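Next up is one chain by itself, shown in structure tokens, the form predicted on its own.
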Amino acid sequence: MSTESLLSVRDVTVDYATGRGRLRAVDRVSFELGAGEALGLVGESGCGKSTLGRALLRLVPLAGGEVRWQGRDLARLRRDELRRLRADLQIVFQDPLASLDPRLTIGQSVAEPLEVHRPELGRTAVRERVGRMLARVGLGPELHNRYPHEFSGGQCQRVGIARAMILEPKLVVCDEPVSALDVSVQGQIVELLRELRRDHGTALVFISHNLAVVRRLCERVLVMYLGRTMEFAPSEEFYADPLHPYSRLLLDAVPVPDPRVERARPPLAAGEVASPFAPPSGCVFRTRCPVAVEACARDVPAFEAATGSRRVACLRWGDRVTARR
């Protein structure tokens, strides 16, 4: 794992214009990512994880902040410059079927990035690389000439992963890449991602609800809620002793194998997620927080250094009650 920063994210903000007014999907998120590092983005649905992932690759425009790739501001690159960088910057989309061209076979879909970015390769070399990559995600040669509608959602997800990995990119944004896969195939994909990191120094931004997979794959975890960062911590420290009340609630919600224990557990958090069109004053999590006090409604918590390399946005993170069950 390199200490040199490949990806530098500073105060990234993303707004959407809707019929109900402006929606702030991502609010001043910052982090650094080095070669071979894996960062897990976690949080409930609608917290801004997928939007942030797309913003990192300039697939959605920024309302503020900047994203730098190897020191270059992506927002300032010309279209042809950005196109050349696409070979190093790949994404696995959350909706696998919608991300595949229905007119192309899966073999053609996986070959397309090579044809665009590696035109010097001959047909035989392309076919061999596609075959090897599809085999690595568990799709045999008898399936290469089939079309996306002939596959299950999990199989389409594997095709999307193969297409993103075929160029051996330097950064892959993985948006729920294993959500539709069974446990055995999840293990294969996690191992494939590990191999890419080890062999090619590929950095990962891994967006997932599956905290168990994030724990296996990622060295650091960034927790989001209503577009804001709640906590940023090394993985081992995050899972052992989360500082933010929302982090604790996320971990408490991880399923356990005993059905009796699972049925008896309380819901993730009291109340419902606030509307992003009218987020709460002060701390946006305070309306669901079990340890909120009056100051939480008045003051916006700074995203401040806590212990070691950890950062947290909570007025009460120093109170040990927020770090205990």
Ligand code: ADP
Contents of the next structure:
Amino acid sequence: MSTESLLSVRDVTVDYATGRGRLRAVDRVSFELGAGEALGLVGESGCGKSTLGRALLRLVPLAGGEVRWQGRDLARLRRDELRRLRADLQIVFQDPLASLDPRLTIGQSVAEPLEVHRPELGRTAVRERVGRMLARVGLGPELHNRYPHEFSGGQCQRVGIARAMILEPKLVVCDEPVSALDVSVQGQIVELLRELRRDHGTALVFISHNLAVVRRLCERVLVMYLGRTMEFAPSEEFYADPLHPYSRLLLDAVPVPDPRVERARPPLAAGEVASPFAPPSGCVFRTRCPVAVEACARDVPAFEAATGSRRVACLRWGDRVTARR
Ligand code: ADP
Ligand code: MG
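Return the structure block for the form predicted in complex with the named molecule; the form predicted on its own was the one displayed.
Up next: the whole complex, starting with the chain shown before.
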């Protein structure tokens, strides 16, 4: 990768202790993110996207591996160092209303990070910045003194984004930020994130099960299944020619605008996500994989370099490439 690495994720593993025993939600995930880059984190519900997103911000403890932020191990930062770093690392959640403090006006909500991290700013400077940021996300001054419950989901999400962006962070983790919104509003919010990213050079980790949205925003895609990484690829190549059978399954499930194509399509590959309490041996995806062979039950596929900068964890991706030539 040519860009300087902002975030370097090595073999990150996260476990949850549950009543049914240990659940490995994220299993040895590795990737790099350069300054200003946008990475889409995709996969079906329960595959570990949110957990990984939280691990990147040290909001859940790691069972293994490390997260380096500009070369420094996040787990080793002192409390005060971590606190300072929080200004550069922000998160936007799926449920905008639940993530805002109902007792604060939206103006106060957006001002809060500035008051915490930039105490040297005077009241007027804070008010000015808040006004500018709220205008930027499409919320006029007449709305500053309103409370979140008076707002639509889309408006609340604009406030959440303004709050995350007000400190001009270097990285924002967006965890399904548009999944709870109407389709028309989704488009507006995605456009807003694109613009803010362009203007501020903010890097994004954009978590979504919506591959069409990821395509509009992200230049790289990381595919997860049952806590493991299946494929890591530049978006253009990923959408044109996914290497992993699971990636193909996900892309086949993306709705097509033409209803004739939609009807002609074969049903989604069989099976449900395997239980995270008893993941399949070998390749965790093999129980649903249309091209699995015996070896897939035996060997855990390495997450290895494929073509170009792509990486894939599949014993059979090479067979497939050869077959196509
Ligand atoms: P995703 O965001 O891709 O839907 P999650 O990271 O939320 O996936 O969940 C990954 C796995 O971890 C799932 O099996 C989920 O049930 C489990 N999980 C998530 N949060 C917790 C928790 N706080 N305690 C126990 N298990 C959890
Ligand atoms: Mg999630």
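Numbering follows the first chain given and starts at 1. By rigid core we mean the largest C-alpha set that fits within 1.5 Å across both forms. Predicted model, so just to flag it, every value in this text is computed and none were measured.
- Relative to the superposed rigid core, Ile189 undergoes a CA displacement of at least 2 Å between the two forms.
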